Amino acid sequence: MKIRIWRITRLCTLSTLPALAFSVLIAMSAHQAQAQEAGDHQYTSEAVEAGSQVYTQQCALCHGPQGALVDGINLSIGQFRTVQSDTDLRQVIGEGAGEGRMPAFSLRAEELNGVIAFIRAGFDPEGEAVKIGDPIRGKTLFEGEGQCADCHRVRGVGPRTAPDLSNIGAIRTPASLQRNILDPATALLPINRPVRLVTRNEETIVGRRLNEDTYTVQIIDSQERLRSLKKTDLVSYEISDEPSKQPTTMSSDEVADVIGYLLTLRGLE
């Protein structure tokens, strides 16, 4: 494990308008269709780019070029009335929203994949589009086989040895959540890296930082106790360059489901 030694005195700190009849649909190559298989956890850049063309011809009339014309919906930032997963999006686009709010669109599979990829990329043809799975399955994985709940606390339930995720869906993007699951070493915020402190009384404390200023550091130790320490009382203060958690062994579909669940966590009961 790589360790960075800090000197004690160092300063740290997402229309009701009727839709037009279908115009010419945008064709995508067979290669792109094959590249976007059901098991992918992330859409291809080709799918995102082609989806932007489908969106412009089929969706922009009602939703607007930036996806924000319909009251209560902003597609570019992932704000929907009822949609959570990519499966929900496919159903709404293919079957309509009901009560005349949105008609059903008969898109080919590759066109539908492209539109969803474009939405998930935040309307950026060059952006990163992450597949979002079923949040119900994701919750089951989070609390069970995924072992996420072994360290993370949600809505007052769970340990405090890792960051509380109760409002993670409001502050992190799907791409950021995916990186934290697949490659925690590069995605973990510096404040959340494990620390090891030794006091002048020869006490060794291992835990996670909550806050730090010029003179003090506050941590949750390995026994989930809140500790506030003066830096002048420390003999050494080590911050690991590697996270305590390892990359997940979940499948790509399972990762997509967990991301779907995490996006529902917005600090509200």
Ligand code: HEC
Second form
Amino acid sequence: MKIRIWRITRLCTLSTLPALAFSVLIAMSAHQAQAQEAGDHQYTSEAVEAGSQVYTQQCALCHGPQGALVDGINLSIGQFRTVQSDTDLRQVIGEGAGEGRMPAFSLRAEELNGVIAFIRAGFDPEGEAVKIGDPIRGKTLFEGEGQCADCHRVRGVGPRTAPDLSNIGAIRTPASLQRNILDPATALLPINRPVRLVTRNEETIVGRRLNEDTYTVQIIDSQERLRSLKKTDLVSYEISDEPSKQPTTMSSDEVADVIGYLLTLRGLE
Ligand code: HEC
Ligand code: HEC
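For comparison with the form predicted alone, please write out the form predicted in complex with the ligand.
Below: every chain and molecule of the assembly, starting with the one above.
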């Protein structure tokens, strides 16, 4: 027993640590490059701040300071009746809603942009406001050009090697979805990391870690099989720090569309 543990520990130290240090370096440089590009996927902080004033003057009377006074709508957490994308928001503000219960506003372009930014920042004047595009275009991109469906499963369709995204809109914020698309290295969740295991029977298993406790590790292997392995049966266990995918090459509008689509994925409806 002692020897086995020692072997695992030794193998981890020798083979994983240099690899970890190395991939952290890669992750950092990739992160810096991406951080600069994230700019036009987002509303500027000036827009968010300007929008907070427009909101107070024009909208708070009915929607309330926290955005939750109109029945069934909570603007600060993105709960609407019909609105999904930023284009929809623009249209509702410009045309009014509820058969005249909400009047049409003719705001200047900066005011309109600002109030949408403020809503998307979750009513936090210092918040990060991610642009949200059209879910229908987003779905097409997800399944086509964006190549997301090559790895991800949605509502029973697609492979199991990457996390199932059927409920992702309910469990992640727009900012975290955006980070995952633009900069997978920094968005990588510890539990999702790619692993490479070698068993005492000399089988090498490559896959994605789903769960782990002191004695066992559960993974999805590259053939999409769920496997549970005892750590005492392993001679080596390597966890990679590198994500299994590259940052997307889609434009900022396309990324906004894909985020719009992901936000509609809230369980099986
Ligand atoms: C006079 C009251 C009033 C004002 C002022 C007002 N609203 Fe509304 N708003 C409403 C009502 C009522 C509804 C619900 C309409 C319905 O029944 O669908 C609504 C709905 C909305 C919706 C959800 C629409 C949908 O179908 O999902 C958004 C977004 C919204 N308002 C944003 C704003 C913004 C931004 C402002 C300020 C520029 C604003 N509202 C000003 C009364 C108001
Ligand atoms: C080469 C396979 C691959 C491709 C292509 C890919 N992903 Fe992923 N994705 C993964 C893997 C593996 C993970 C889990 C590792 C991680 O946490 O980053 C993941 C994680 C995610 C997560 C986080 C899941 C969570 O639980 O938080 C989101 C969101 C996501 N991907 C969306 C996308 C979108 C959108 C695209 C297309 C633009 C895409 N992915 C393309 C493999 C892929």
